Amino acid sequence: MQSLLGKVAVVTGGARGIGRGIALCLAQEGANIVVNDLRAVDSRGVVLEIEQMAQLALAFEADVSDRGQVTALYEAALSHFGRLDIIVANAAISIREPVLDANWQNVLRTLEVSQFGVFHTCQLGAQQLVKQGKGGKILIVSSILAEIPMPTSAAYNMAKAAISHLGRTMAAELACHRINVNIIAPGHIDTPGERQFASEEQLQQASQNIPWGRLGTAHAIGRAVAYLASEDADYITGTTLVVDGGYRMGMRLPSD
């Protein structure tokens, strides 16, 4: 059963990884999908395999650090299908240094990105939704490293523990118009992002270290996002959904 038939989803920083997830799951589940990334070539793709899935998909170019092309994604979002109903603020990006290292531009662009940008995604499409009166879903991909410190990303980690209480924040304020939001925080997903970072050989390593023995996927991030996005979580908002495989719970000691 598709929970999502003709609903209209915008998910930013669509086109690859967790991005890329979320737009394919919430399409088999029947949404209508406008795929966001930086460049609308890298969108094609994810829109072509959307409309295999006999789904209506839109890619569109927008970078969410600026509140104007945000202003712009949102209004193709409404000529192209005349309404909006699910919002996933994903588009993200990390630039790792150490602290004492930090060259304040990477510290800058990440900021912009992964905590401004979301707020412009988040608020100006809380915006359309309660012009429309009919309540909706925001989903906002935190990360686990809203709560645990890793080094060289700090940058990275003040943005995700912003934007939960971000979503914490509106989830309060939209409560009166039954507008659900909902953050999800991955653990350690296998992405394109994630492979700039670390070799096949350090990304094994890691995995046996994972309470499941194993990396997220971005699929799994998806489901995720498909459930809070339906109405079998309608009575579900300002919570913390952690899809991390039990990272958190605990590292995986060594046997004796």
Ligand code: NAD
Contents of the next structure:
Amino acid sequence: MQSLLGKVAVVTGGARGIGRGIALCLAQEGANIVVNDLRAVDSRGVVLEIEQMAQLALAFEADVSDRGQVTALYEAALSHFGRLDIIVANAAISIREPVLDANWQNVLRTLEVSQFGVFHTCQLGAQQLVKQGKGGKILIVSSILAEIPMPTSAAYNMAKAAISHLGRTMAAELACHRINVNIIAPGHIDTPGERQFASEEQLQQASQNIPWGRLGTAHAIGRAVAYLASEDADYITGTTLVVDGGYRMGMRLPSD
Ligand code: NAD
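Moving from the form predicted alone, what structure would you give for the form predicted in complex with nicotinamide-adenine-dinucleotide (NAD)?
And the full complex, kicking off with our chain again.
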């Protein structure tokens, strides 16, 4: 049986990568999806894939760093589907540069999208869930870099630490409304975004540092989110689910 039959989910940054994986997994479980991204045209492929699963989907263009646009995103979700059940704050960017040389505009833009954008998505979505009075699920896509200080990634690492703590704080405040707020911490996942920073050879090399022996998939993150969005996870709130193939254990595979 599909665990999310008839639920309505909003997924930010859903046009590609992990967001796409999440949107498809939620749809597979029977949810109807609002696929948000910077350009609606980029979300059309995902919308088509969801429609092929016989679920409904809407592409909605919004920059999550703009509160007005996030408000419009929820207005569109409500006028199209009439309700909201699941919010996935996934959209983020990373501009990699060492702290000593970091350009302030780049730092600010990373925080605007990856931290404040998640705040807007979660706060404005939670207000609607409270108004509906029937609980709901909020999932925040953070990263293992919320805890691991990967060099050249200070602004992103700061944003991820902040949104993980936002999630725990919201979980404490919203438990009385029966709204679960949980955090997903992906490890190294093979996505278009990640391929901007690394060649095929570098990704193969990176796999050697992961106990599971390969990078993760967007589907694996999608399945984790689908579980946390389901009734099976009703008593889970304020926690972080790490999906990293053992990356944080810091092991290397034995060489052949
Ligand atoms: P990606 O770059 O492949 O996809 C991100 C999507 O978000 C893109 O479609 C992009 O257009 C969209 N987006 C960017 N800025 C936006 C904005 N302001 N408003 C709306 N949409 C916006 O990235 P990904 O690797 O799939 O990452 C998705 C999430 O997973 C991010 O939160 C990222 O930090 C997190 N994450 C990724 C990895 C990894 O290894 N790929 C690891 C840990 C965490």
